[in-house]
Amino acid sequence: MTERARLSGMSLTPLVSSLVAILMAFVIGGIFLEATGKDALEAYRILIDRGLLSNTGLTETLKKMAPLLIASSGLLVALRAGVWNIGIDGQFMVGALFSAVTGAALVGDVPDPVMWIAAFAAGFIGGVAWALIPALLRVRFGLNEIITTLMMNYVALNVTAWLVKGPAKDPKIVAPQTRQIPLEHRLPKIPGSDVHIGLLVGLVCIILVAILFRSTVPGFMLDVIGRNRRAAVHAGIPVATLMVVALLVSGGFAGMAGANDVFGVQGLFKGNWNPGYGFTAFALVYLARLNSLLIVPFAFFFSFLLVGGDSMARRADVPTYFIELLEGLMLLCFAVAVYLERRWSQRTARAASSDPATTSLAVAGESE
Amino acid sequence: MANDALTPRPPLPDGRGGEPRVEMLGISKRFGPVLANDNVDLTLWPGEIHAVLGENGAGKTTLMNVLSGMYQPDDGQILLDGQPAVIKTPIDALEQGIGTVYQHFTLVPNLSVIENVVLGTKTGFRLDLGNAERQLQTMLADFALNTTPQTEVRHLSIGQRQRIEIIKVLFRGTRVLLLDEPTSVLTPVEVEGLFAILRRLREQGVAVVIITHKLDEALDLSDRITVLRQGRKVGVLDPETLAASDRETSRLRIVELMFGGRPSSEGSDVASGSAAPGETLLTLSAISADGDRGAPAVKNLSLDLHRGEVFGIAGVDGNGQKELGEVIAGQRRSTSGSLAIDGRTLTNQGVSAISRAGIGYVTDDRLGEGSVPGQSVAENAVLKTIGLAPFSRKFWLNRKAIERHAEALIEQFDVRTPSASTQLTLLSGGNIQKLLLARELAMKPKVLVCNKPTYGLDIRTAQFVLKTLREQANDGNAVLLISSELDELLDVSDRLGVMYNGELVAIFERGEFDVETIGQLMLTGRRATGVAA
Amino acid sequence: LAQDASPEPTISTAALITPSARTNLGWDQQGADGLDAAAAATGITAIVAENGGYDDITPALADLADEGAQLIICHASGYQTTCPDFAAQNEGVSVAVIENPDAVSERVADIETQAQEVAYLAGVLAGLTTTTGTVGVVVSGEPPTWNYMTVGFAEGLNASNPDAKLIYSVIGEAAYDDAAGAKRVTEQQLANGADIIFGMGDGASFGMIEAIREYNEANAETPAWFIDVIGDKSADYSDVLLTSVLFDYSGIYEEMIRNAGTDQFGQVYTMNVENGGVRLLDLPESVPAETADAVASAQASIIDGSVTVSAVGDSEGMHAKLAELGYE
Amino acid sequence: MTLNGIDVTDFLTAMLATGLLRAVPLAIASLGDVFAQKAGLLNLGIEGMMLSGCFFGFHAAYKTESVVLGMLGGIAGGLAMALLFGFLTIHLRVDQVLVGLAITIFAAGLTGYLFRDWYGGQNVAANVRARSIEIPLLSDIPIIGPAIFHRQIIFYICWALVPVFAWLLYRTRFGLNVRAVGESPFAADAAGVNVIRTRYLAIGLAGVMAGFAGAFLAVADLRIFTIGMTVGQGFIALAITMLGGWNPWRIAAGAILFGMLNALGDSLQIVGVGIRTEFIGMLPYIGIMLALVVLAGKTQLPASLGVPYARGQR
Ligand SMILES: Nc1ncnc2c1ncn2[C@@H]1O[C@H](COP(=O)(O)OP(=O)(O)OP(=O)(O)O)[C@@H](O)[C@H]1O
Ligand SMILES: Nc1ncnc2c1ncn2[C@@H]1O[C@H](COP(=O)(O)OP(=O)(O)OP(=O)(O)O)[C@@H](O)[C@H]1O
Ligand SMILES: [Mg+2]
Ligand SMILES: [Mg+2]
């Protein structure tokens, strides 16, 4: 019963405040558009029309959700354990490269499902490998992962560039890219739609993480570590091991997001391919207040913005940067909404204590 | 100095007849569901020491925090020297001469002593520490603090920090001094030193408020006593009353105010068991360990704990007791020596192995490492046992079992909480302590190590805790009780060791306990038998 | 060119998608301007989707198709696989890609830009113009187009001035916007004696130009020069601009528009010196006549086939070529 | 003396000059961010503040043709973002990571949009030139002279700020308050420090410096604005702040280390050592990690970094 009460308190208010925030952002953005001489209503009409209401738009929106969901679910594991993985982008690239190479080696020789599984596994391993270095540096030398994972992003950019220009390059093509997986060997569509099954993979990842934290011992322990690391030591929880695991798992998921994009979208890895999901994943996980299931609607919304925004920019003759502006505004308005929500719940309910999502940082911030 | 305690209460200064310095009128403060202060009045006169008593969670700290500007009351008024006072922030309070030593430490660990002391004082933009340093030097000497102004506070022991807290407040010159449980972490000698200072301040016309759980301290020291109960003021013993009645009567009166209507469990049913010590449960041989700063904290220490005994460890804070407890619990690596439980060597095997082998450890740092503030009471209750049945099977949690277990503990140990799913942060310190003890005992440890388990507890709860420890020993287990309360150690221990500078300098059997000798050992590490020459 | 046939286009709308802003006086702008010109010439509608980025452009392609585009020109080598995939999945849409002849099919055309030929001319010019004997190449990445031009430039330099030294610097991986980094690298090259910088940078190019300007202010009597690629910056930057490699897409785009929807469409469209698809920006008057003549005669040799410029697009091959010429 | 046909003196001079110049914006931004971090503010908005400094600095310089006004414009741009950050995190106590990311994304969008709208996306140069000063005698020393003692005024200002900021942090009441507020705000509050004001001042200072760093790039150094021109330097500055252990001197060293590694990479290409450019490109980042391994050991973050403060909350 208490669990249910908590859940409803958890999921309803944030949804309301998110809606408020989105509305506020659109209003402010609209004023901004009008102030610079554009037709705001027309622009928004196109945005919704193209990102949501048109068939292609909706399909693309759903497709784009997949990597966001996969990467965010991994990031959630790290953040709940108080581990700062700023290296999602690097892990994504290495994972994508690994999976592309694996896929290119296997394609045609093994049944497609086997190849996909192998490729996702390779993506996972690639991401883990890239997270391993910061993890080791942390365990061996106590180096803070904020810096090391950030630095590893730049290293990844260079290492993958080198590999894809050299050893991993498709010799038949001039451009630095791996051998392309033919269309018919890519991820299949979800029956009755044009969306590939990566979306399902993403949803499964989110659900797994939700189960991890809701009903498993390791999830419980990761939460304890995230909230009070010293208490975890005191309780005999293997803190160092679990934190490493959390970092590696989040790296692995980022790598799988790479595999998803290789097998769902691009069919290959190409040089300098860095979609920069790390930022978006961070925003998502925070918007969802570290709550796994809430990530799903936010991923959908971000995806919609990306897809519809492109079209809006062109058709309404608005600089494409408007979408970035709108996203930023949304996050800022969301921040205000979170505040209003807290004020409101303090007045009505008994939630006198601090917002859990903020305390996590305290814990995350301290290193041993 | 030590005689100070024995001097009769000085006549009350004349100023008392004039204006009260502080009048708190009808103060109410609510935290969510908890009404922490309910229409409380409190009057402070210049030149008096005013004790505020009450069991855990009675609202003492809250009342003081209202006066110090930390909390804004929901209702009520504060008069300073008869004038309505605006105290919106701690700065307002400090500027009007109200200084506070908080229950929870308010020193910044990685600033130096001097930086902590001058923090917040109003001087120029440039930090000119020269003057302050000279003044501080004197005060450090006054407080028998053997540290330099440049030492970072994190390097000091808890007892030392407490004194710095007081220095910090006095440094600014206060007219009203609030002390929230200042003696809980001090040794008897330090307490005397503190009291001497407080009396001096009283002479100078300062209004002193002291919150304490030690009745005798309150009776020794104070001119007036206010008792709170469940957020309400339930009585005041004014100087006339105190002077008119003897100590025992006052005691009874206060206990009645605090717990009236409920059976008082005072008495010595915690006294040690008489069963002969049984087989050895824990063996420490020549254990050494380093402290947080890397300096040796425990040196070559050997000790056997037997079935059925409570082994007390006395010592001035910072002599390695905490580190010893942590080594036994597996939380701190030993640098040499060995540790065996029930004959099994488990040196440096880590917390979980050691806890599985039957060692429980109640830390003195309840919020910092004992619990996870953001989680519920129930989740905290199974923090250490989450991996075991029935709380989980394989990887899977059993939330029902966790909740049921927590409810049982709450019931059994009388933890005051709205429900098992309440966030731990909403509990008062004493109730958190009960929960931590309950958590350890539920694991049925063969050896229970407790570090200051009664710190900050009201008398009843403290008695309850000690009784529980006693029973634990009587059931054939061993208890290692680390405490700075000599009285409770004397009461409950079968054997008593004194730690000094990382070493166990003496062990007394029950019956040989001699307070003076123990005190000497705590302070100097040697027996002052006069023979040594 | 194909004007002779001049069939009326069967399509009404053509689109171009480009990674960055169409106003960047560079790659993106040349493509967008090319399409606009071609559309005007054929009387059809042109749509330019800018800022497509280097990630997945499928949503944008789908959107363009929805908007009625029957021909989509994918104006980045990074798009050379996504677009054929898209065409395969969307009947009625033809696409054009860059530097991927293998992809050519009924509805996929390929654009081959013989940029190395013009770069060779730029190299000849640089070899004859340098007074220090040191020439720099600064790139903000190593995409094929720039590798082609690097090699062409190096060969031209080697042909006109065998003793000249060439310094090759990469600003960083995908440093296309890193104007500050470009400035630092260029400054180092200038400090080490380079007096002509062949810069391929997109947004980063402006950092190179600023470095040269600053250098020239301090060394007014021995100024350095900038050779730009893909774009005409002469309006604002004539003070440092020696010349520029220009891509004129309008010709082949026009041809594609006319062919789209017919079985003529799927082929390799080539831009080279001979057909004027690539050329050098008109040289400033400060260039001596004999130098201009040398450049012109080199151009003639390329057209008549007596000089062939190596076409090397991959990084390893490019570096090997530089080493072979003694530049690395 | 020549090496591989390159004059060694020129080579070393160029390398030193480049390295120091690359370090300047990083050092400026890091010096400011020390105060934010020390006050308990994890400022992921620094990238956005810097970019905002670039754009508004450039815009002011372009319109007024004055370096000073340009720099002030940049500072204002950074400060505006910082105050927004401060309002949301300090006043409304919203999560700092969320707000930081929001600011960075918002600034990228805003500057891109305005640049497109006001300048049509054309890269025009502002008609300004930051003046250089040649320090007599010292500038004649080979290598060091031209690299260090013949630079823009802002170059000198940057390095002169290091002792100033060290003094500010360790020797002033403001610095003491900042250090206390980030470590234990409750303690600081109890001692009578205005936690909220201290944090505002700290983030304001961080914003001013980030804007200054941005303006250095767009006004003093490049005179142009390109979209996204900070290319992650704000984040690097944040890392350098931590690498330097929140000590202005060590931060300056960290920034120089990073700058020099970058310059070394450029130089290696110029002498043509035949190392693949990708490996040269990763040099600075690996260098930072190695430096951390060798030097720093544990980085102990300020205890309340990222935690909002509200009196009476526990
Ligand atoms: N480690 C943590 N640090 C900070 N906040 C946390 C942490 N773990 C959880 N929270 C916060 O507490 C809320 C409730 O957490 P809880 O574990 O009860 O979630 P839940 O309802 O079980 O959902 P989930 O499926 O994500 O586990 C989360 O939404 C989040 O805001
Ligand atoms: N900041 C707060 N938020 C929520 N509840 C609080 C807060 N501060 C105090 N309380 C609650 O108010 C009540 C009174 O607490 P207070 O700390 O004043 O008790 P106390 O008399 O000092 O107890 P103790 O002797 O244990 O220190 C308790 O129930 C406590 O849980
Ligand atoms: Mg949960
Ligand atoms: Mg209290």
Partner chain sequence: LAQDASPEPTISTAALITPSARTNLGWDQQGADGLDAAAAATGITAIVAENGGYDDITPALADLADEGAQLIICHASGYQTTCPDFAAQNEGVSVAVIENPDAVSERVADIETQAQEVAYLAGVLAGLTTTTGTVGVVVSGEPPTWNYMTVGFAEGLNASNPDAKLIYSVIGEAAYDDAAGAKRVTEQQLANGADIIFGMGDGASFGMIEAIREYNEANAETPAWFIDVIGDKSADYSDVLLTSVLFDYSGIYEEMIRNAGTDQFGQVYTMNVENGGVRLLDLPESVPAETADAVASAQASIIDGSVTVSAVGDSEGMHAKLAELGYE
Second form
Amino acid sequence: MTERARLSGMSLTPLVSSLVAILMAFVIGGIFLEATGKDALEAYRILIDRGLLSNTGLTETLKKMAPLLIASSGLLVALRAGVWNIGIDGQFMVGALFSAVTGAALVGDVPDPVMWIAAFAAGFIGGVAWALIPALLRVRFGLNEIITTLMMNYVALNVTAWLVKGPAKDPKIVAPQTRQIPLEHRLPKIPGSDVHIGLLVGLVCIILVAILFRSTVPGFMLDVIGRNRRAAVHAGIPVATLMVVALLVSGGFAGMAGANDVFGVQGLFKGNWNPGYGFTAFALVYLARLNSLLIVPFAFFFSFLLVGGDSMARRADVPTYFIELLEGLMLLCFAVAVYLERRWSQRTARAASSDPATTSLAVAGESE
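Same protein, different condition: the form predicted together with the partner chain was shown, now please give the form predicted on its own.
What follows is just the one chain, with no partners and no other molecules.
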């Protein structure tokens, strides 16, 4: 095997291990279904048919993909900087409520594009505001952001529920919800499809994050912080400031994902509404190996799981929590795959260092 072929094989190993983790999760999930008296093959057939092969299912999958792309792109910024933002769900809900209230206040009084921009900006601000407290606690007092962002999810669920039952409630409706945005004032559809342009917003977010890490100095510094925080400090990088920025940007994107769901699908914010994109976004970003462009196909895959899973639960009498179980199995299998991958890399590196031909190639390369 030539040196170029060996390096090419190594570059494909992370992606292959992620795909193997997904396959093993489906196998273990199928065993679980069979053990509980369900037909695993029939359940998976319904999953694929209703989430991917039907026109309605494919449309719903692409709609669901939009907020996942936005939330995952923000989460990627945090994780690449070594910041664990577990508060995606809370930031999503606050951003969705902010955007719904802003849109309801502006609809009909300003042009729709102005309203959309204002609503998305309000969603971003809402997400940033909800991430600000954990960010300050992390920098000022050293409190672990995993705990603080996680606890803020529960606070967000109750605060938004209280607001939508009180100050933000539509007085004309008995149910706790904001004023509904009329269908004709929501995000328009992509020409030739039934998918709203929020999907394009999600793709733009992914592209911007890819540019950030591939072509900018701040992206490079965030990567350095995530890989070796102590080295970043010695290099003079403003670690504390950039960690705060990464968490706030992540929260802002989660808030924009909420605005996307409000103006693309829901048209309002309901009390106790929580689609739970946070855990899915974590599974998605890690299986994509923190690669911004790989998030796109993995976001489509997880959206398909969410949409097909709803039909599978109804038609195959599968527990409603099965998709969440499947996502958890994917992360467990992924952890095992990463461990085996590292062991294989270490063994390959030791073998290469003891290979006289490889050593002579390295010496020849240095002499050139």
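Treat the numbers as computed from the prediction; the structure is a model and nothing was measured. Numbering follows the first chain given and starts at 1. Heads up, when I say rigid core I mean the largest set of C-alphas that superpose within 1.5 Å between the two forms.
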- Item | Domain reorientation between the two forms, expressed as the smaller rigid part's turn in degrees | 9
